[in-house]
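This document starts with one chain, in the form predicted on its own, laid out as structure tokens.
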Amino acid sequence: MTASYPAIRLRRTRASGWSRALHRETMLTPADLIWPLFVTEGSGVEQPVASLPGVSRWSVDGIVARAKEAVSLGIPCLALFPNTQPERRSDDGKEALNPDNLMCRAIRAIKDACGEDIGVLTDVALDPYTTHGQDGLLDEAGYVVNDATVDVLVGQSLNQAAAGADIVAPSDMMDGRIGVIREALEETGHANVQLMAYAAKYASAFYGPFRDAVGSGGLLKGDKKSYQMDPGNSEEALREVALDIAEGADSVMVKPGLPYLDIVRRVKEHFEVPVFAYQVSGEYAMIEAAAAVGAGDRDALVLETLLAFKRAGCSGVLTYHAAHAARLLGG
């Protein structure tokens, strides 16, 4: 039987490896990755994080070694998170303002060793510095207050910028903090420091291993639902992103990652701005657990999930698999 129309066979272009490569719509490279790293006190220290197999806390010298590794792999940026010593934590998180805190020492060490070969992104929030594990200051009723917290976040951002941070990334989800931080950076000679806003950060069940890594998990009193977003909401995410862009954010983030790819897509299509996603600790741990029991090939799982972020519209992805993925990609 002869068809009266051309035989449309979409499988033709899938028949060989060279053709699949030629027709591939979405590409993943090491330049799409940001590597989150945990900083701890000491020298020559590596502390494996039990709930994050393959991830460790590193002393500053170890962080510098990771930075050099990232440069060699073609990873363009590191994201730093401190594991603050218990004696340096307080209800008001004042260690965040210390110009010689862990974060600032790590920033300076990376910049001294690598210069402009790699970017440094720093977390702006108080949970690594507070005794109660919340991202902001508490009133007498235990409610995280907004404006007083923002005042501290401004000081924290300026502290990190002065140490050499290239991107400050407020992850706290307080209202109005992007505009105030942007203004403060402009007024203090840090006009070229980028702001990546955690614009749509959800109150997620996927953050547990991260809180272990920064030492806030066992300290957290209550939850973070009064400031992080409800997982059932997507229109609200667009409102959050619109506000952060209007206030001066250079890029925005959706967090967590894979469970919120619909949010990534909506944000990218609606605003056409650089959108990043954080493949958070729980997502990483699930991939590692699946691979450990033979439920999937680790390398394939890593690359497929990261490609999904790019396909959804991400400019880049924060992932603990960054170094491994970069090696797989030939970095």
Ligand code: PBG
Given for the second form:
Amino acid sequence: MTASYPAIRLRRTRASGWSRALHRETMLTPADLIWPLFVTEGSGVEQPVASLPGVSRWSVDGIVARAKEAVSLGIPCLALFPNTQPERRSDDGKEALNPDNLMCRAIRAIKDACGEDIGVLTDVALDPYTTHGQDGLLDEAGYVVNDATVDVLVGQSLNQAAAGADIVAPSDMMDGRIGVIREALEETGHANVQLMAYAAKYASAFYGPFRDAVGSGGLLKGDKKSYQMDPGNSEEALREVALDIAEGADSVMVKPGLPYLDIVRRVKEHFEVPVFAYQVSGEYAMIEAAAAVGAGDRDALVLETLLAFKRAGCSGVLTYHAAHAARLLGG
Ligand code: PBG
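Return the structure block for the form predicted together with the ligand; the form predicted on its own was the one displayed.
Every component of the complex follows; first up is the chain already shown.
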């Protein structure tokens, strides 16, 4: 009996490290990462977030130190989120419009210290400022009203742009907000401020630790299903993205990350625009929990999940592991 040999051996190119490196299709570098940071009041303050082991809220001076660290690691952009003090929260979230709020002070401090060495992305939504933890204004029935919320989001965006934000990123999922924010930015001399639309943002169970970090978790009444997307939907994500691009978004985001890589791929193939994904707080916490019980190697899990975003078509990833990953990548 003659042995039969496979004509093609895909294992041949996998046999050694140099060959695997040569044939690798997707690369992850520190330049692919956006680092989300939580800002809190005070000075010299670091408050660990219990549900996000390894992540802290920092006062503005600590945020500046993180920004310098990011620059030295080759991370091109930070995403800022405020932990607004309870006494500054209100039903209408008007602290979002205060030119001296925590966000604006953090943006200015980073820009003063680092200038063009790093980009600052800011979140547009009212949940860090409202007493009810919803992203917009409520009517008597508790429904998040669209158009009145958009009016406030425009003011919030201009407030952040005036403080020096480089990328304004609406995460509120109101209809029509990208177009009016774009127009307002143009009219106020902010033509080069980018808009990254949280275009396909799902009503997800993976946001819990984030809500703890910004202090809205305990306040939130109900859920966000009347504005965030249903996890069963994929075609609808394409409609959301189409609208945001037509309204002037420079880039779009899919959120959460790993459970929605199919959406990333569909969006990328359909539109050929820059697509970002947010590896959200619950995803980070799952990796940390798995590593803590020895179910996986932390560093390997971090790098493999981040590489998966690139393979799916992402231009970059928002991840709480950004600094750690950049270090692993030799940044
Ligand atoms: C709120 C916002 C959320 C996140 C980013 N912006 C939470 C929410 O929609 O309730 C989640 C990020 C994360 O979980 O890491 N506008």
